[in-house]
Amino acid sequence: MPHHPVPLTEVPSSAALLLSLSQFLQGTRYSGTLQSLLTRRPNMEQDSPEAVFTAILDAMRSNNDRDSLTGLLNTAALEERLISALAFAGRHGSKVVLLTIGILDFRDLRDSLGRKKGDWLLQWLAQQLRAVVRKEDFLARDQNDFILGMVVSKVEDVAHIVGKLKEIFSRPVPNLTESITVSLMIGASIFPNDGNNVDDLLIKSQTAMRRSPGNCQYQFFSDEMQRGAKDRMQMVQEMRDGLERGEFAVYYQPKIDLLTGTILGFEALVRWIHPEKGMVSPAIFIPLAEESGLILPLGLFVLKTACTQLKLWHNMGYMHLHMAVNMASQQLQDDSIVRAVEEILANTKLFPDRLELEITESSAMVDIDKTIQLLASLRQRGIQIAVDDFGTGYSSLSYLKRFPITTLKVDQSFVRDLPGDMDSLEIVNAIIAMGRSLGFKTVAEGVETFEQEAVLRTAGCHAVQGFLYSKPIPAQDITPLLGKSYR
């Protein structure tokens, strides 16, 4: 039977010929490789069929040393490309700069993305950063940073390469329906002064880089910053051993009814006692636990015990009294938190609207969708929802209408410049006044003299806390106020 040439007409076009392959691929460790190519070449569709197969199979070939994702050097290939750069300089008297590069609050930007566009967002960043290095530079990628390795003659030259970062970076990342502008962090380590081998030189540049203010700001690695993160980890480790071993406690800071001044609940918060140190300060160890991921276990003990604490007034007769326990971003994100906070309330025989979980602005930003479906499922369960530190974060009304809330925390920076300053006291107005227009309580928190008292009083504020009436107190120096009048 004679054979036929295939018509002209039939040959398959470029764009046909990538959608083929692109199926072909699916699911294959090569999926990766395709997509990274095309990232580096978004017209290759124009090229002829014969030179988009060609290219295909040469990235294939090349898939051993590359990131699947941005078509990057992955980190097996990095560090052959360093040693080799490390001999260079050292027999020429030059120097190796490394830049590990990454994205401020990257986790939580993509929580708010969704995994698909934060891969693409790590796709684009790995183009911005391919078009300003040299040819002779490397740059790698690894996991959510990218790293930059330079062999240069003076230290200077990192400075052309950083200022080319914050052009592009000065503008809005394109092609997203969000408008969102990328900062970056970025930490420098250097040949031989802050080391003579890979792993070294890595682990500074990396502790750099979290030492980076963001906005293309880079910092270069000193002896100093090593304490510091060691330091740290010490920290970390401290406080895992002090949740075993039952070093946190909660103390309470009563919330004061403006009408008729007794208490009506607490706030809970969280303490460490530490056996040498004695109390370390939250605003030290809450940041660390929150990087740490500590701060779920630590959410949960403090949840707990206030419950705990909270039956055994009720069971002493104060029925009427509240219980408002902060939750933290990472909490809001963790699916299994509705089901412990449901666990915890059965346990303890708490009534649900005698619980107050509190929330801030920017924590509830994180991932909207997510966190107004995990709330509703809380309000639904007849728990209250209060937003702390309000006016301080995004402030958008049109997002407030959309959270189940019920009570807005005015910040104490608002209340500390009461009653003089007049900016503050229209700010305080307008807080208060918007909360009763919605149907919502509110509390200020720092109340610290009665003449910011009676200005609250006089907006219509609901409930108010502070030193005025008392500091944070652990629970046996509570239960003798309990049924004092503050009035």
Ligand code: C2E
Contents of the next structure:
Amino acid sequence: MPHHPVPLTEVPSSAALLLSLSQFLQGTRYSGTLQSLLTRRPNMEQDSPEAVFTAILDAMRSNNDRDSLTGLLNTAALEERLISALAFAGRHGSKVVLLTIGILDFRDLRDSLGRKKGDWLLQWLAQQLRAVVRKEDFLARDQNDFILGMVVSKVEDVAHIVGKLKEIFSRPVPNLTESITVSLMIGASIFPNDGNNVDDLLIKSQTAMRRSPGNCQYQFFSDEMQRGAKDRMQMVQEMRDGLERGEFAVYYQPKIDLLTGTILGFEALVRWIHPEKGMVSPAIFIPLAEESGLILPLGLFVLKTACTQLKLWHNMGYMHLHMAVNMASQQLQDDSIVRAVEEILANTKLFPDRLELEITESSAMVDIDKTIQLLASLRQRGIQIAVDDFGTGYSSLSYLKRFPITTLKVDQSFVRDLPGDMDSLEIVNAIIAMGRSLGFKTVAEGVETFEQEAVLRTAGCHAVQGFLYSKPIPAQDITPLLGKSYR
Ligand code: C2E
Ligand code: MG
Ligand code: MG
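Return the form predicted together with the named molecule of this protein as a structure block, the form predicted alone having already been given.
First the chain shown before, then all remaining chains and molecules of the complex.
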């Protein structure tokens, strides 16, 4: 019988190849390699079998750098990379932050879950960590702890990562029959403040971690040098907790119609009523909230609270009242704001034209085209747009005309020196005249005297807001003022 070469079995599909390789590698020191490759390239099945094979081979070859369970860097590789990171940071005047992240009571947890689930938990944690770090950061596993190395320009950048971790780890671990939430301990050391060699920094970061109470609360190793940054970060953390605990409140400041002398609406101003420090000024915490990204949930809270409150006043018969809410620039970079606003309006059943969003010139300038587009879609829905602190930025007429705005708020720095200061007087007159000619409503902020009010009235300003009429106060103190005349 002639001997025909039998074709080798067909080249397997990529999916089949992956399946058989994962069975083959199971239990070997390469099982983590494959797993981490799959998390990095979840659609690998769609690559050609050759590409899959090459990728796996490459990953196995670089396995010497990797921890087999999680696919993260191992400690030897971490140390090597940190040495060059420290050298780089030293040359560029940047900082390196080393976070040691551990699970509170992990040993007990593993004893109760069993080793297999314990390992799985570490793998899951590694995956979550990998998802929040930037690709230029180093992430390594050191036994039951994780080490994250980051080159940063300012220490506060860390707050952002920790914020994201806190969000992820507040939810129970998925896919476990037991319902557990992991409590993370986080310790931080900083180059060059805490040391200038890798060993020193690693030890200090671990020491700091042991002092962390868990629950994603971070602990710095360092001393006075970091106090400023540390205080700020701790404040961000306190704010985050405070938001959950309901420590934030919205106060309202009336705006008075200069023609009728009655309240035409309010500006919502957020307040932090800190359990120990008392009332903290937004001038202090808003910049921090912006820096840490907390402004998004905080801004949403203000928006919801203010709209709900306005609806209550509408229901009492004061249908004409409107509400102005301040928007931070980050909120304007986030497309989801349009949907969020729509949803709040739908839930509260408010007319969209009773809501006014206040933006500042500088926040509108962050990404002009994007902002214009976003404001336009809010305008289309009937929402009013005010430019806050007008006159302090760089707005020119031509620039203003591009923005779909409805209201100009004359900054209080011009109002303050009225009527004596001629420069202020001219600026205020010009802003109001210009605003009127463009069809905007004009509101003057920071009105404290009747003389100021008189000048503004003569200039043709539509509305005024200031301590002369009322400070920002809680809603229950506003209610008795609703029918009041301020003439
Ligand atoms: P703003 O939006 O320009 O608010 C006006 C500020 O002037 C308020 O300060 C108000 O209390 C104060 N003010 C009102 N009338 C007078 C007056 O007659 N004299 C003087 N001297 N001051 C007056 P506040 O409440 O401390 O807020 C400061 C800034 O913090 C606000 O300036 C706004 O930029 C920001 N902010 C407040 N709440 C929020 C918020 O919910 N979200 C955002 N993104 N920013 C907010
Ligand atoms: Mg404002
Ligand atoms: Mg203002």
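Between two forms, the rigid core is the largest collection of C-alphas that superpose within 1.5 Å. Positions refer to the first chain, counted from 1. What you are looking at is a predicted structure, and each value in this text was computed from that prediction instead of being measured.
Colleague: Does the distance between the two CA positions of G261 reach 2 Å or more between these two forms, the core being superposed?
Modeller: Shift of 2 Å or more: no.
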